[in-house]
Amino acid sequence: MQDFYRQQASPIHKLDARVKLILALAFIFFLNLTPDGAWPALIIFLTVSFSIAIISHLGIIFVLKRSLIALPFFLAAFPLIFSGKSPHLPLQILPNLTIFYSPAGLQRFITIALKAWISVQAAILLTATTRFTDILTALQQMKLPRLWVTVIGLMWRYLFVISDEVTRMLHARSSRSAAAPGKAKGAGTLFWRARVTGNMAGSLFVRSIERSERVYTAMLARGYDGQLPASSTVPLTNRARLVIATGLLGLLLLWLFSLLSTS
């Protein structure tokens, strides 16, 4: 499992880390109190987070690869095409095949997918031109309560070490798995691939505790108190309250905006 950051030298990169946090929060509160069906605001967020993914250096290939991520937002959403408010209009598929769909669930469809995945790309924008060291610190910089930033900063150090523990497991699953000739590898029933993914999930859960009581004994050891260390607060530069500023203010025309294109 690798850091989401990517090192490159731009702008957004150089950008005090509360700034870039704050902006993101900003950008998908905004984004998801934009209504349904407000086409052209919906376009100029999308264009906004295209615009910074150049800016940053990192390209819009690589935030559209990483916001795949978000198919699944699609796919809990799909249901609303067809459960949607009336009316609902026939569609004809095959010619013994006809459905009927809602035309304001299609647009309901249509607005939590943008949603889902502009909001991912600001996620992804902020962890690849951030480092989660940085992110944190932001946080406490921003005076979050000190427990919920050691759970987060936790969170995200054990996922490391979880995603460890299955590298290992799969590796020795591999070297322990023989094939007969003429047979693929790995090849079994339905519920024989079951019953080996459910022992690796039971196997996986101890194993991770049990690593976890040995890195917190280390922790301890080492003068662990229960919380991360304070970083010391730096104030935050004229450019960067201005930037913060024009920020906010253009979020809030565009989120308005959004609500004349509806009405």
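Only the largest set of C-alpha atoms that superpose within 1.5 Å between the two forms is called the rigid core. Keep in mind the model is a prediction, meaning the values are calculated, not measured. Numbering follows the first chain given and starts at 1. Compared with the form predicted together with the partner chain:
- Residue displacement note: residue 238 has its CA displaced by under 2 Å between these two forms (rigid core superposed).
- With the core superposed, residue 91 shows a C-alpha displacement below 2 Å between these two forms.
- After superposition on the rigid core, the Cα atom of residue 166 is displaced by 2 Å or more between these two forms.
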The other form holds:
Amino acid sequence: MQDFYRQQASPIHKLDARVKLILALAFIFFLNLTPDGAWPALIIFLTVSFSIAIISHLGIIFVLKRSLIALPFFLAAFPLIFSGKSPHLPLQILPNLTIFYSPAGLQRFITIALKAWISVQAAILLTATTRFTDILTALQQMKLPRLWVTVIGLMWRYLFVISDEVTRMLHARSSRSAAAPGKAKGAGTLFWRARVTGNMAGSLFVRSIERSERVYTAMLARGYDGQLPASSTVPLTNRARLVIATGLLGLLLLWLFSLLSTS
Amino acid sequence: MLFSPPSSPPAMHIPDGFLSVWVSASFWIISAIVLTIALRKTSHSLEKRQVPLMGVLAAAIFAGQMLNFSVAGGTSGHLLGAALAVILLGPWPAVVVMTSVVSVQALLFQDGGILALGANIFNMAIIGVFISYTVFSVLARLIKKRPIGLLVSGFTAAWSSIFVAALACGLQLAISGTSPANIAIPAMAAIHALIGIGEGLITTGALTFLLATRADLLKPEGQAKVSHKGILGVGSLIAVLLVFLSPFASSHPDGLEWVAEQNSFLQTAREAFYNIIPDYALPGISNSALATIIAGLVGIVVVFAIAYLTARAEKRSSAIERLRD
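Having seen the form predicted on its own, can you show the form predicted together with the partner chain?
Below is the entire complex, every chain and molecule, led by the chain shown above.
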């Protein structure tokens, strides 16, 4: 397992994590408030996202590749093309096959797809330019519940250890269940396969619970008293405040522009 | 070792862009309230040792989603884990753990959106846990016989948590006007009725393993002490509402669309904005075609400005880097 942080010396990487978190959230918020069919505004949102990809030295290709993850979900909005508001126009596909589609629905589908695509880019840019520990510190500094941030922090710390454990278990399973060439892999009944996987999950949980007991002992030995040491709250610098204010103002203006630019 | 998220991403993590902002915002508020209650309840009853337990178990549930088994035709079943978390930890810590899992999936792996995170937490962490707990505790009380009762109630709890969460997801999409209710809800229900069987089988397998090795973890005494009547009530209510309202909603999609339109505060915001700049104030833009052209021109100018500034900043920083070298 690998997290998606990419070390680069860029101005975006150097920004305070709180600034990036707030601006990424605001970006996605205003993007999603943009009405259907506000193409000029959506193009500007996309341009902003691409610009940040370039400034942060990540490159557009990296962001494009990772942003494919939201693709399968587009299926959910696909029926809109046919079920959207009337009027429904005929569209001839084959000489004797005509389907009816709704232009309003098509416009909504494209808008949704664009919004989903640009939003996921913003999230990718946030995680690729910010270490997860910095995001955690930012969440703590923004006064989110201490216990929750602690649980997420511990989870992140052990995620990589445990995913290695899972990988080893999967290796062990596939090396024990070799199949003759030409025979379908994963022999045995479906029920049997599910039970084996279930047993693996059970053993993973037992190992994790036992690991957490060792972790707890180690924490006690280092003076754990029920609270993880809090990172000091450094107030935002004036420059960071200025970046937040400018960014929010820009996004607000962009949204107002999107309201004007719908046809 | 490169992490590949589950080969078929669970069809329940809603990305950003698919929920209208008011739906996202309302579910953020609901989820924040429930999470606050869960955190308060957990830290009251919490022993110190449970903090690392919750963190490590959250990691195990996340990584456990890599455990899959082939079903047919390249599809595979894998674990989501709400029911197992409830059985091992009890409902309130399970809410905290599942919320952490769903949040890290969104923040770190873009599996599910950030604005949609409130709704995703609601579906997978809150509904998943509440429904699992309700079904599990009711059935475990009905079927007293030890191993069979545990396995049957575990299977049913896991299946229903997936199924009801999927109904909620379909409803949220329909209310947002993203997917027609008569398609979204039956489709989500049908797919997840199958995915739920996989979840149920893995959960049962895990429970048999736990029974054989660490039966002490499954002793219900910890949960029997505090009976969570509130969760039972809310869980049953959610189940009844979603299971009985969904067929109704999907057979009357117009009703949901009406809700979507009534609540679209976007529309109200737009009207308010047009009232600020009434037509006569900008005589040039009263013509809608002209307005579009002007908007397009402004858009092009802004795009060029951004592109120009980006390129200039980029040039300067690479010049500085060259100087450093």
